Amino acid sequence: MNKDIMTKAVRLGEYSPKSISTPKTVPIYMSSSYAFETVDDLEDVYSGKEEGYVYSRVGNPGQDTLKAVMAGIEDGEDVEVYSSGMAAIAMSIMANVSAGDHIVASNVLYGGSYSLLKEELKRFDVEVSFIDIENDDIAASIKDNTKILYMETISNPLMEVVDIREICNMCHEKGVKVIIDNTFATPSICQPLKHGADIVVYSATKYLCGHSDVMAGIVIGDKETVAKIRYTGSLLGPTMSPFDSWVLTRSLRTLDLRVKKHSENALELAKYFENHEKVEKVYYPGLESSKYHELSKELFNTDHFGGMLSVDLVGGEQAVCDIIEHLESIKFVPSLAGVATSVSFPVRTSHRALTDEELKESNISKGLLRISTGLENISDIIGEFDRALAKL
């Protein structure tokens, strides 16, 4: 072994640009810990005297990056960021609940969050109690060691909207958390923190990247409530890679122009549904005739109502089986909000942990086909859909 070499190899090339320019681009910061010239350089950084960075787990510059764009995006005080939505998701409840609390939450969520809501949180003894969040009096839900509602903004997989006002006033004259999934909307159709939400959470892996290639999850909220989240998260270790900041970060640069196309997109595409005899009913608040329709229009920001929507099939769940098969280029996909359109089947993927009976309590159906609806041409879109319709 050539010893100079060797030192050469392993020594060299740090980083110290001498360059009167500065990169176009964010970098992307690919380092796991950081270097300091002596110990009261570090005790600095650690007390919060100076600014720096230790250990990648709590702390990049990509990451701090993405949490400034998404922080102006959202008009959030601060962001913490995580390696998938579920992460972040999971420590936003956490930090925010002891053993013997109480949590109530909409009976239609993301399979996952339901998942961790019912089974996982049992063996930290916090009860849970699921509700009809439209219909049911959540007052009355609430008690005395209730310290958090969740919900969704729209909600997965029936594209329901309801009051995030009122609830959030409710809940806080009862000195309750709320916490909102804004997934499906972004914050290019809806901002739950101007509406009275605690805790804004994200799957990013969906719209917020919008190109199917990253994991990521995002919180937002006040500096205090951020805190306390990433303080837990610092510990139980969910980090957000940097190659994925980076990849995060440039996807928000085009995320209102791409929310736009999918969602105008999706009402073209509920409108041809609506009127199709093979469709029994079509879940979207952007078509008029949608019971939300109005309340999302008090709601959103915008004039757009988000690219997801969903619909029962005569015929039930042979339908959706058929449908899938006998659609061309529209993938089947246990996910959603990317470029390309696609399709999938809830019972299935999203909710197949659900029972028979929680099905039918949160009303999804077994003919229930969920489609992310795509940045094409909606010409194209829609004659695919009807090839395949036209076979069942």
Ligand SMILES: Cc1ncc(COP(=O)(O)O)c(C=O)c1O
Given for the second form:
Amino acid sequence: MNKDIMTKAVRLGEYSPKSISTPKTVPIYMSSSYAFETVDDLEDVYSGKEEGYVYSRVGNPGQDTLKAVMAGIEDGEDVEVYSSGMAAIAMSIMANVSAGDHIVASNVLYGGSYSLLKEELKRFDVEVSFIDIENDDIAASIKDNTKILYMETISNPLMEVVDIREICNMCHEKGVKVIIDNTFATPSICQPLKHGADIVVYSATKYLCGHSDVMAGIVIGDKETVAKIRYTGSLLGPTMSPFDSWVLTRSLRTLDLRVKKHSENALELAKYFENHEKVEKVYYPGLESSKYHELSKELFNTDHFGGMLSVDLVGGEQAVCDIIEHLESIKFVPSLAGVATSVSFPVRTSHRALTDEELKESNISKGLLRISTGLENISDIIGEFDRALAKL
Ligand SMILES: Cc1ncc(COP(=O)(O)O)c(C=O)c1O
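If the one shown is the form predicted alone, what is the structure of the form predicted in complex with the ligand?
Now the full complex is given, and it begins with the chain already shown.
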């Protein structure tokens, strides 16, 4: 070995420490690429004869650990992970459509998904029909060239729940794949694959990560479907970093515990809002008064209904602006699902791209406050809303 400092600095250091013991947690493999002894070894990995990693855009040990945990808790055949929820959604859609195809989508969706479907796909000559998935005749909106139906299990921001079993059956009869964004529900509450969905997508930035510190996306489906999405993703390139896959794996260990507590708090908060004179309407499927309550109980695999709820304030848009200022420690955050309770203002954040007409069609009012219920003591959460509402 050359004694030059530079040469030693870049070449020394063993990949694998010699040790009879193994690390208790999976290490972070912060390596963009992998080295091979021979060209034949590389060929064997490419051909699938040997297991191994080549380049982190197409695979990394940390991602594989995360995929194994996620496949288990979702009960899905195969999983792919991405650098954001939008990447997971875009890859799932783009892998399944070509120019000239048609998509049917719910008109109540996360605003980014809505804009992707409405604006971006148009540039690639993919037509999208937005429908009221609860009341419209879905079958009538499906055409010969329809390839995908896209919806959310619990819709953002109105917490609507529709019968995904019926929708999936009908779509499958017509050869249409169903992609369901299960971000608000998480696998702790609902597993859409069991109800017939072909692809489940997540903004893992939200509950799956749960601590407001990582951007991530996940796709789950059968082997063939995920292989197709994986190929598209490997070329478009929204890879999840080794560090983020490590953090996300760690977060999944406590997902179920967190979601239960988020849900218990959300139910108590929803009941409190239901009886408040300054609240016009509460959107939460866990309330017995919700029109989605009975169906949710059938579709959900627990008696929990998630941590997200929305309310229409009596004072409309101005009341939302005011309550955001009156809240003491509950922050106004254009995201959700962290450990601390936060609020959002859909028409100014996630759904700001929708026109007044589109908001009306989607029944999203300007006085809608969306609440992501955290893990705090519930009396502290209610106390803070109580003081803020009293000032309106
Ligand atoms: C339901 C839902 N799906 C997808 C997304 C997009 O995910 P990301 O922000 O991780 O790209 C969001 C973001 O808020 C969301 O709320």
